[in-house]
Amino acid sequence: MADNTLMVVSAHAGDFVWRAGGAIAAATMRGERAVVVCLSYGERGESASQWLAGKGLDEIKAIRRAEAEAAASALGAEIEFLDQGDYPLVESREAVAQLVDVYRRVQPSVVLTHPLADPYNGDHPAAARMALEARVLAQAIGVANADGSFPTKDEIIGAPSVYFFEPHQPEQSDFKPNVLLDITAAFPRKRAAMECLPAQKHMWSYYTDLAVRRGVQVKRNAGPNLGLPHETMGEAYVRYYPQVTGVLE
């Protein structure tokens, strides 16, 4: 097994499969850990159906918990929950001090999370803002655990890499990728786990849409010999530290 580690901050319980589910798919089909934290159920903005067909808070958060531990369960993917509140997900102390607690746990070597805009949703800049709060935090060896204990040497984390995953309207969220992933193995798997979410239903032909005009730009970038298949899927990204490398390619 890779010592690789995928870990993904999502907001509420459904984004990871829309946004990230081809890479959380790809890297757990590489062998890879894959550790996905939702800071909410998503049970007051994103739970419409079951808020019409009459539920209550609580019975509308298991609902959410076990689709997303199923969706996580298809993608192959360890999943996890801080159950922080949604419409708004308020950034706290609590919250951020979480994070750091999973950050120097799971050790990620890449990040996914949403990116730092989206007017139509300010629960994502949010999680976004505290999932990189926390990923500087992790790094201090003076910064105490959330139970008041000091990190050791070898429980700070590194410096893992960070992509931003696709907003649900990028142009408005002035999102523009500079990496685009070749989902195209993984994607059966991404399917499954968006049919595990049937509060959402009528997100499965937009992001099964969506990962085909990526592909299509996947093709197009990578040029003519690399042979992709013509059903190429894609998810798009950007990445939000500058790689470090030794070589340019």
Given for the second form:
6 protein chains.
Amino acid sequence: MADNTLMVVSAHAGDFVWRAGGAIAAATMRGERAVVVCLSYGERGESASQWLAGKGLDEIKAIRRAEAEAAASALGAEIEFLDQGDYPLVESREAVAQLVDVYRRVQPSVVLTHPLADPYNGDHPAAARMALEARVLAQAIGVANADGSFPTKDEIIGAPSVYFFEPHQPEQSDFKPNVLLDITAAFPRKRAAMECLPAQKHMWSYYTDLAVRRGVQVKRNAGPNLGLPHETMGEAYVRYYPQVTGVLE
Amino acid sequence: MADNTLMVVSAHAGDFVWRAGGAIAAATMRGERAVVVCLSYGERGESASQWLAGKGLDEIKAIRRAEAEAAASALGAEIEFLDQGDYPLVESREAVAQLVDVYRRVQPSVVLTHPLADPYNGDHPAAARMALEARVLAQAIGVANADGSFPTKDEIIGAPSVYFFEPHQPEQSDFKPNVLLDITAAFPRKRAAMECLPAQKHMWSYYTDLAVRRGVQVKRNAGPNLGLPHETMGEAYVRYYPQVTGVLE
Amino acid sequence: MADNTLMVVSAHAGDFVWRAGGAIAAATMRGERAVVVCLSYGERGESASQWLAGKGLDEIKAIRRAEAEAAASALGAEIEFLDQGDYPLVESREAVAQLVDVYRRVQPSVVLTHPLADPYNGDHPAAARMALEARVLAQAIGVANADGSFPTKDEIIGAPSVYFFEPHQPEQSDFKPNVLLDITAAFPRKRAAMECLPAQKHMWSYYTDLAVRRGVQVKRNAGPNLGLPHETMGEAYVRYYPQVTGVLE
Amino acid sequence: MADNTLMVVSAHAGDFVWRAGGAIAAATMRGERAVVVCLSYGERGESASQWLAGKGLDEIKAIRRAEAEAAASALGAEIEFLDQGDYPLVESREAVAQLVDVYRRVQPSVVLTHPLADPYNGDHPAAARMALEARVLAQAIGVANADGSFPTKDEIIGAPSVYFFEPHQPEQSDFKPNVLLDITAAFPRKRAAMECLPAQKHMWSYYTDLAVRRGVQVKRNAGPNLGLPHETMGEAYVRYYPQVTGVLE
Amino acid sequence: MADNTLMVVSAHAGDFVWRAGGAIAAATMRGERAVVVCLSYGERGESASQWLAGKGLDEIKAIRRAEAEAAASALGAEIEFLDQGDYPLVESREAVAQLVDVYRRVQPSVVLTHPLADPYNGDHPAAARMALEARVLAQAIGVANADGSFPTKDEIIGAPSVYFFEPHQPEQSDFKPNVLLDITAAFPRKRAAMECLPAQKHMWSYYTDLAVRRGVQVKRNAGPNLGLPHETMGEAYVRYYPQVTGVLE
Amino acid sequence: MADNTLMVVSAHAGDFVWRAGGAIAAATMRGERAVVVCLSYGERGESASQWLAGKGLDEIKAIRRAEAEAAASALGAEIEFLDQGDYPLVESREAVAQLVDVYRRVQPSVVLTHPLADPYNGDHPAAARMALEARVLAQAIGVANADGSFPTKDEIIGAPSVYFFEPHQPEQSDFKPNVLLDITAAFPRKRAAMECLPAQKHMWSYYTDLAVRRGVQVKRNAGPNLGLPHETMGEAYVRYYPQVTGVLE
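Starting from the form predicted on its own shown above, please give the structure in the form predicted in complex with another copy of the chain.
Below: every chain and molecule of the assembly, starting with the one above.
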């Protein structure tokens, strides 16, 4: 079993930055390992400006990959690409098996992924469904490893926590946060990671404003003893499985 | 501002034992203060055997009070009684004002109460609505103290967390736990508190079995590193406001 | 304990006819007792034509009462009026106490009332809330009778089933039927009862059409062996508490 | 019957500015009438800085009233105050009767008010429940006018549309917008109205940012032919009753 | 970009008539274009009488096609058939790609399809999921056209509104209408279209009654100034994405 | 058409015992036929101890099959195995066609299967979706039999009732029972069937405790005349389609 390790399953190459960059940077700043898995590059659905500029499919995938690698690096995270295609991201046995393999190699204690509903982008729930399915399969000693061998007791995973990160239109996606994460200290790294994605420059201020907004909610919902700074920045999450704890606080 | 302090708002004299005894004992075993507020003695709705035995109203209230004091003592908690009557517990401005007063005296960091729906017992949601309303009022500097004075900055409270404890028929009460509390170490004190309520002896084993059942779920939902003992005991809660945290785990 | 007895709690004098007339007639045709309790006459909110005709409050109440008595008679049911006023029907301790008294006198095995949501008419949910609260209070030996005496064991009630009948705009009232009642044989009596309400003549065909519509659903949802007639008539209900049974069928 | 007239029912003196200022200004800029009804001044719950400054209750109410009058004026709206008290705003027959009177005088075609859930502020749902109840009562010819007379046919109202405006923490209040209002042209007036509320200066930028955020959603959800400007500003609403229309568009 | 154009995605050949015939006729009577896409002929699941009469698969498909063409003609609409099979209608990449092609050719401003839940007929949600997925894909410049070319800026579509039409058992399908369409003027054409489907003659009166029922709700929910005729006919819809508007009315 | 016949669709070889053993035994004790269909043996996901013991896939499947046959025999039920694999159980046209064949052979009046949500085990909802889809297909005369012939009128099925049995973590699976089944008389056979599954010995007491717990709810929700014994045992179910009945009771 590993120490705390964060695994992020992202449908497209940029999602992990906008939606979970603060959580990732906070983890790596604590010295924890963070691994991002991009199921696709977002080459068809989230690269309009490059298609308009006349670029071809392979070129666009390479650009998106390089940007995502730079952003992951700014966050202190490792990154892997499964290149499963987008628009649509098709759920397949093969993609799930690859994710099982990542789970077993990474042994995450926490998993972040998209929420299960998004009426604006079907790739996001598809990624979440595969991330959840692979998490259950990776726990089973009867489910073979990627090379066909059966896992030993050491290779199967435990029951990592799962958090859904915030979709673009939260209310329309039935996203009701039950965890508000204070990312004040981590925000400069999140901003740096956002700036690795130049084609979506208009999103930099949008997601900075969102961090302020979620930061206001962090303060509003905090317990009486927290004494948070004025410029608290936040990210919103939905924990999928119940929290297990020894202390109500 | 106080250190961690637990406040429990209970509709009837026995509710806090069956539903939150583990959380209370766990808090006092950590050296924290716990204060139970009983809105009524449960004298009409939860004392059938005493009515059948021909006892009168005042006598029944005295018996229930003594039992609840003994149970609170077994849990290491303080206890107050507001004597607002039950079946029905009527929501009133006066009862809410008394609760505001308790909040300001106790300065809780965590509040436990009934969930907002219970198709089998309307007193439970009534207690929860008053507990929630008083919590908001107690935060406002413009809301007078019980003696008519206006609070100073020291008297108002912060924003304590709120957890709903488990109703008798959880699914029918739309109770979907999002927090599972490990009460293994505290369970002997919970059992001792239950045994202070002799008229409901058939509930002792029922709520022991429930603790086993919730303990199985504690283990099933725990993260990979917890290594919980075989005989884990649990209590289930619904956190009402989002959790504020600096770490996803 | 009585044999099967049906009790219907109706906010206004006409509701029980349109919404539950088939269930009432079916019960009395089986030889069972049915008791309708009207919390108000619907004198303000459902008597527009009489106000337009210049009638006064007492006169309107008398007209509505006579019509409701005739309709109850057509259904074979007894009827009581609590005269609590409408528009709004105000929830009060006194009205609930009167309902407790009715429950204890009638000893119903089944209770029909309005659903808990109706964005078009707040009297309906108010009636339902009082009917449900009184049902719980009437079960408790510690809750006094109307004359101040405490109930003996014979006076308290058991746990009668509760069904919500259909509101005027079911989808807007979150009314999702889980019971479809075949009222084919009882429909002529329901129609006769509707015709006792001449001021709402346009409703006769509306609720006949509705019975046809629900009858189509009765047939569509029936098990394979029922062989229902072509002209099946129906009423839709929501059972509030779980069904207890010895047979899944 | 009047031409289009907007009526806004606000729990506290400032709510209508932050949450519906754009809709109000847009209406008055089209030459329509807008009437704001403040159930309280927000004197206890939303005037912390004035209490801290040592001001008394009457003084605070006067300040809040003057600010709200200035803000209404900036929006081109009329304003009335019912002075029902806040923290808590108590639901009462008398307050509802006053609202019935306003409905009948104003004859609104559209009503804006708070949503029915807000776990952070119970006054908001209380205001909404009273606004909805009074709207139904004002339609009934059997419900007396404020002076005890019965309404003539001209005094009762029709069935004005109802929209809930945005609460402070929309997801926690189960607020899922189904209408996005373009307030780009009206925004300068909304901003001017916000600046009439100097004690809540930190809210000016917060609600300007929110208008940008909702504006992004206006553009994202707009049909293909709208050609909206880059700096679209928006407000989010929940329509409570179904839209009636002759055209799907 | 086109003027207003209505596109209807129908699982089987008859669905568009019963469920959306009024909206289609209303559009074409305003001079707008309407295009119906039938994913299947309903040859297996909705042609029981023809199977009983001993007809073969190809013959049944031809009959259903001819009937649907006649009905579309009566409504003034164009019609296309994708012949994807029914019972079950299988979701496939190929069917979605064909729908993308239709979207790009038709450039709809409004899309009508089945709701996402129907416990009685899985083909309906399958059609809706494909209609929604294709709508998103057709917006992306990186998603190829049917001939493998990449779309130019002119070929991609905007963000047409989406409405779900009424399923056979609305409450069981969690269908809560938020739009009520007045189809009074268009109803004769809808009736004429229904009469093009002789095998389902018992549905003619069923869906005429439903139009009356929904018409009653149109009147009940209409604003005060509409002055609707007595015999208003209606259809019910659920708008899936938020309405974008400049006026609350 | 057959007399009452129960059909149980189980994802893995053991599910029918823990979750529906009481209903099955109660049916066979009444002399009715019960047929269990196991979609897989649970060979990968629910056989950890055997994998740890070094057994191979075929051996594990044989063991699980033998255990399930013994358990079915103890319940008086027939059993079939479709061997579709588990972890994951993949939804396929072929598996659905096999289920259609079983439905037509068995002609069930009642169907039991898993609920549609289970965040801990995706095989369970997959089994439920296939069971529901096949039930609809089996009703259609245009859907071919397994041998390619078209069904005669005798081969298609009616509309059997569907009940979901209880998942391992009911609240997390949004399982809100609406039917509580008294299995007191059948429980000894259920216990005997459980004891046919020696690898899951720790579950014997867990599911015995659950039967006690559901039995308490049976008594709590029973009507006033039932006079149930003290040691009532129960199972909880969700009826998926509305109940059709001639009597409200």
